[in-house]
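What follows is a single chain, given as structure tokens, in the form predicted alone.
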Amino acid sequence: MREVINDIERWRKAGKRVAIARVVDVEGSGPRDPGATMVVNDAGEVAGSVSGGCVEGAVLMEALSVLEGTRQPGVITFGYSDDEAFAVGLTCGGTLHLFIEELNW
């Protein structure tokens, strides 16, 4: 969270809305540990990382959906078998559980 705080403050001062995605659980091997954080503003700018790059694009889209009101805040899961993992860039396999919500502070 510390690595994205400056981005959050800058975006909020500019009047942008911000969504936060945090890793809340990892099953099997995962690229980032629980607590890893990514933030997205309503213009599509991103700071931080929840997966080292392998599912960031999908998380960006889900976070924007939360900001647009087309998705409710909550837990989203990304998981792949080891065979499928390489095809999508999740080289470690495993399953990531993230909580995505709009920041309201």
Contents of the next structure:
Amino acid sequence: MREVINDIERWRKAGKRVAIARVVDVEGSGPRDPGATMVVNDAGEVAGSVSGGCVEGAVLMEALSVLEGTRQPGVITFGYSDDEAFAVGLTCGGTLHLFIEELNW
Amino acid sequence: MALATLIEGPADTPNLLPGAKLLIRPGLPAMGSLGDAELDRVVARDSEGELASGLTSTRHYGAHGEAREEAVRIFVESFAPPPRMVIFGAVDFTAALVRAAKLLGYRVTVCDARPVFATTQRFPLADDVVNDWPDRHLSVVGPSLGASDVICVLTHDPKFDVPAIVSAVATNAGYIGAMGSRKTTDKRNVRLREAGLTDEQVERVMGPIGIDIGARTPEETAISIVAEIIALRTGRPVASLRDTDGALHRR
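Here we have the form predicted alone; I need the corresponding form predicted together with the partner chain.
Following is the full complex, with the preceding chain placed first.
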């Protein structure tokens, strides 16, 4: 999370609302470890990353849904091995669990 | 400190909501709540353990913190202070090594007894530039160094590097490397034994410092040093210059 702190501060000072997605679990091969963080503001700007660029586009859409109030905070899973997986997958074959929420703390 | 977030709870339990947070600070009372006092207590206790090892992971508990149950999932993120690199010797190689170390997230100290060379102007990226003798500096910071911290001795001058290495092996630093040619290294190892170091202590020192990639410039040498530091931490076999023979640089 440390690497995106400056962006969060800058956005909040500018009056923007922020959603945060953090990797909470990785099964199999994954590009980033638990704790990897991506933040999105209500203008659609992005900082940080949670994979090697494979799922960031989908995370952006989910993050905007959280800020619009159409999605509750919760876990999203990316990967081929999961039945409920999103259409977006990881080319490395691993499964990635993210927790996404509005940053109101 | 560690930040615990409830990421999944039982649907029928309105007090355990995804996003609930508990901030754990060693030796201080926890702040916030995950929604259940007993769950808070158990997670705070477990997180202090995770914090000590710098772990970030997801754990499972029962609704009141019971072990071996899966009703709630808690993500615990540890915020440990960055690892430290102490570099002795304010030389050209030092400037490149400071840059490589900052890329990897180290808090970097450059220490040299010569005030003309140990200046913040020469090492703008270093977190600290210290004007002192290596052994004296290590008598201050040495006891706080741990397995994720590293010491690089780049002085390659027996006047400085023997006392620096003698002090370095008294610390718990995870990596100690010393620069110098094969001839310099052999001579230094003799002096280190004369100074009272055991074979085991001398073998702890990676010297010549770095892995065998034919590095020539200060920048290439810095990469070979940080690569050796990573490999030693992960336990992967690499050709350290200490264990190979032949020329250090490609001719």
